[in-house]
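For reference, the chain that follows is the form predicted alone, supplied as structure tokens.
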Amino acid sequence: MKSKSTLESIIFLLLFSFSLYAEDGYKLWLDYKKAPEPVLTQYRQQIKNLMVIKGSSTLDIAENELFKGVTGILEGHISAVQNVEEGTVLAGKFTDLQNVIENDFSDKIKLAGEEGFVISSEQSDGKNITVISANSDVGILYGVFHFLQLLQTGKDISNLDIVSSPKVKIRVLNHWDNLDGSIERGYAGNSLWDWESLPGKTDPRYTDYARANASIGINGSVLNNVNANPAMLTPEYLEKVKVLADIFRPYGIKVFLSIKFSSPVNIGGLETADPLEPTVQEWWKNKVREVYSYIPDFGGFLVKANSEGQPGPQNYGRTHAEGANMLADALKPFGGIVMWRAFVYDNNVPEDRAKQALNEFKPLDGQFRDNVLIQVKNGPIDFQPREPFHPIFGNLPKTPVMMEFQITQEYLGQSTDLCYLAPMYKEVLDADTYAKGKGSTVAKVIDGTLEGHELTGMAGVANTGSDRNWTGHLFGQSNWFAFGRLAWNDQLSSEEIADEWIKMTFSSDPKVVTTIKKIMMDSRENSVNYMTPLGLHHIMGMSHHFGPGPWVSRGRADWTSLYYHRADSFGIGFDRTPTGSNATGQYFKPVADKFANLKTCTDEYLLWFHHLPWNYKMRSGKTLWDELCLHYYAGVEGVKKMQAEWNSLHGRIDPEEFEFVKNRIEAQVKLAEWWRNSCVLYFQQFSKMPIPEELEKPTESLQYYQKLNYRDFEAK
């Protein structure tokens, strides 16, 4: 028998391995875990030394996120040296390099840009060598992250020939924080930002959160709501955007700030904020003044106006050009940009929602001043679970026009679902709008070679919060990376970027590579299937956002649920073809000819643009309500086969947050039946037919689910 003593020292050994091996997400994809044979050996071989010539503070921290990769990766010692031996992996900019690499790359250093890199396998003085070049100083931080995610994911590195530069110049997360620490739209708890000990105190995730954005290539945050508070610029607030401002920077990360439009008027004691009163246009000029006195580098405005009750020009009768040439007026001087929303509809408005953004926006087209981007969101409606793509895409020419897209999940679970995100955006950036014929797509509007903008970018609306594990859900992560990666890439596949976050994140172990991919790449389609088949959209429980709604009819019209699925004992679909709404009609003519023809118009897409009738045969041979319920039906049965193949991981990657996913997957299958059964119930009332005999038929009547506390649901 073993003594008391010997039995602690066992039992702190056992806690202790465990501690050590236990995850809880925060490293996010940045773990850097030591690599699995044979990799690590020939790492070893073709990695001896580290060197970075030096001179600012953001090549120091690429310097010391250089020896932490590695370190950790190799899972050993790395020595810095001085001079170039064999092995070395020498990360400095171009000019400096010159002398000492043997091959000129100065072709390959052009195409890298401004904020681009160069990876490649050299020599000096007949040493093999792996440089990291760029012509910035943050360029090399990019380059140094890429190299180490290339030995996160196993990458061969023994023939190198990178040549990177981002698609898009301004790469932004939208953070619709609160001064009260509240976040709209935030399932990860609360603010990152604590504005009540900023100044004097700052919280070391400030830091953290700016390494985070640096490895994926983010280049910009919008710190505030876009239903914003006027008192952010004030002194009071501006002196705590400067500390995050000064922390950001080393990252290459600028700062920019939603503003309320009217805020002459709430906080600068005039009357009016029309955009041509000359003392609005001096007050704004004073203001960025102020701004840009505290943070030399601001980005600029983000602007929500005229939009769900925000003030903007529209209340004196002016244009969203001549509002947003007033701010961009103001900035230009500083280098700063504004970012002008285009989530604009008005209920008063007897016009498809859909189509009220364009019909605002196409008239001012060639309006807006050069240092003006209109931010649209990826669909005409609202981050909803499947969109087509927004039809202003195309229909701006001489306007530069961003995409915002959503990566908190407000329609699609919040943090309790597994929704990976990125076939959702790829399914929008690859979609062609033909606005110049064949091959015009939106990747191209975005990035500015279809028009020839050079004043690009892409937003983010954030998922991130006070959890520990930044996202609220686990899995939430994978989309804050996705955006970052197609934004500096939008030519990037779903599947490649979800292998390099799971092998980041997690393991390279191929059974549980091969089974998280297929969970992710499944994740999106499944939620789609179980909360808006076919087309319907807007469908969910009012004002949270969270649980099925079809039933909901209070309030303004186009708030409603009714509104959009408009089904009656007829059938079922918004009719938005020429007999309808005609919002096909703001399409180019091959894509309007396609969704307005039930012929062309795919199943995925029906019922957002025709009204059609529940014996309507469909390809498959069904009726629409046999597809419809099928399609809830395959919902939950996806979702359910996630969470077996989840189950099947059990004892391949880290406890906790194999535990932590596990939990969350069975909540959402129980999120998934309510809606099915919600749904098909619902709708159920207007068919009048019965639900296919093979399924599964629900338990409790649809008053019994209509009465449910959406709280019930969600993860804990």
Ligand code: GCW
Second form
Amino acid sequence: MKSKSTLESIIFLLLFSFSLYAEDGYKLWLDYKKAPEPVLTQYRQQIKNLMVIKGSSTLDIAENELFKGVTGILEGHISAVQNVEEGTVLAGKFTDLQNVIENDFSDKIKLAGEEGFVISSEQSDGKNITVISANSDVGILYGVFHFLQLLQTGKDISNLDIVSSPKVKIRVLNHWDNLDGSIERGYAGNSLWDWESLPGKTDPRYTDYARANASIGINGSVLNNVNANPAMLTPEYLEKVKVLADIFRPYGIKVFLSIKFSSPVNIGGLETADPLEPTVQEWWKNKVREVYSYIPDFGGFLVKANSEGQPGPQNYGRTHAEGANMLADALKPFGGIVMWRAFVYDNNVPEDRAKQALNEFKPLDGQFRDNVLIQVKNGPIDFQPREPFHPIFGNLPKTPVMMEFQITQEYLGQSTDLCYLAPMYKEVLDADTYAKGKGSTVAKVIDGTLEGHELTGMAGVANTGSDRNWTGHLFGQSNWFAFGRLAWNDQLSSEEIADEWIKMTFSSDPKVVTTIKKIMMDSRENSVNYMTPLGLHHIMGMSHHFGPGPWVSRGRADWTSLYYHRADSFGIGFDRTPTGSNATGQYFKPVADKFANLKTCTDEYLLWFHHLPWNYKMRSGKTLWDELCLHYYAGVEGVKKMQAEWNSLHGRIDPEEFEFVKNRIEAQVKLAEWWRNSCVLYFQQFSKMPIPEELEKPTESLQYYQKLNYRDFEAK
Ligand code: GCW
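Please show me the structure of the same protein in the form predicted together with the ligand, now that we have looked at it in the form predicted alone.
Let us now look at the entire complex, which starts with that chain.
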């Protein structure tokens, strides 16, 4: 046997590692890696060639994707055919396929609806084929992506009978992107939109962005920050927006804009923005007409009004409904919608912040136009690591209410922490509001089935940016992915989604899949434990919202930590029972009683709803103080475990990705320790009780931890 020369071996190794490795995360979950055996052999027998019945740019995209995907996964050249043969994957509109397929599948296609698809194993002239069909072009594109996902995740494709359609209509990313390129609460670089070089110059990333979204069924993008710059609606910017809209369109993505309510004054030269003023109404009608002249399928407006300093109808003594309806009337003739945010609270209102939004919106139920959706954050405060579901869900039966999740990890370690958010999203979607008795889940409120609403939606505050890997942390991609998957189907489980994402992103090696899935599934609870266990909330550092800040006491009361944890020599927690703010009273029975009663309020919401003595006896038999400490320590231990698990994957995944995540988890351990040490020592000042003996004590003083700079904890 001839042995290779050293040089030859080196070259071989280099080439080998180059082709296998060098992953910078840009490809997301759309890498189309070669399928592992034995599925590869099966797929090669089942998929012989492809045929896409075209006729639009969307279908061209579908065809390219199918070729690209199948070629990658089967690692082989697949040819296009003009007529179906044995083993053809045939994609096309139902109307074009009807006569080709022996079975009548018109019932299935009806179920698929406007955007859904059918993927089924069929026969044509006695030949076995796989059909991807839909009523619309974009439905076929979604079907193609789903078919590729089946292959990427190693599913059996021999007997397919899939009908899939989205649970909600508007599946939209909210970009908090500013016109200067910065992103509010963005941790992955700058905005993807290069406003300066638009409209003249475009970036291939615009297309890749649209493709990634289409692959998970996202069909809308709000391009700019809800703290909106009125310049967005000027012709100068509309020309730029048009270019993006044109690029996104064939991918089924509509463009929406956030607007500033005072725009008629800011850019229109009017003296008022009063929604009942005819001149103001006229201004909006003209503006909307102008927007549609650039973008004929424009989606509509997202509005943050009378919230955190933003102007709104209340500046003129008008209600949210009057404000929203004015815009809705302007958009209606063009088919546009208004997404009006319910994130409103006012420091000058002497009421628990958690109650204010419902108080504000409840009396308006039934007053909104039919093209208005109320966009509600998952919980009543603000995207905290854990919140009970927002009491608005189920409480506005006559109004379509859409979900606002945060994908960007503002309060969950930003781009330093590995925190898989699907379990948090699911916790809220699966929560039962009891609005119409048992089974009235938040998911049913959102998907319109509870009250029979047609207009439905789910928004996710985006975590994307100019970073090469899109989301800062590689695992941030899983949250973008999970958001899209859940907006399409809120019945999927967190595990299923994690399983898909891991196989599509990393590999199908069972050890890799099991290990990463475990890490992901534990990650959110770890974060809750070292940040805000047992129902604590809003105790993060001021402004940056990254490190701990239970001591934050300056500035407006409802932006301090003291407002929320209320620690004193007696105990800790926010009494929201009938003896306190009675926020529990905003929920339907029996949820209200469940939260208000100590016997039934579960530990995870305990201090959200109750102020309890330090020596309160918990279910575990331990004191509240001891449990609090144990949770903080368990959080750090959880991250360390995650670290060991990740490190055990050395050599099994791409080295660049491996090192990247390893480095992030190292930073996360330090961040978690900082949170734990700060919070335990801070609260100990009030409890005056010792940290349970078995736990290792913080090495430094509270003052020391208090002085640390959060920037030193960010993963570099
Ligand atoms: O979570 C808070 C953020 C603000 C944000 C606001 C909102 C866009 O700290 O940065 O502003 O919520 O949702 O409007």
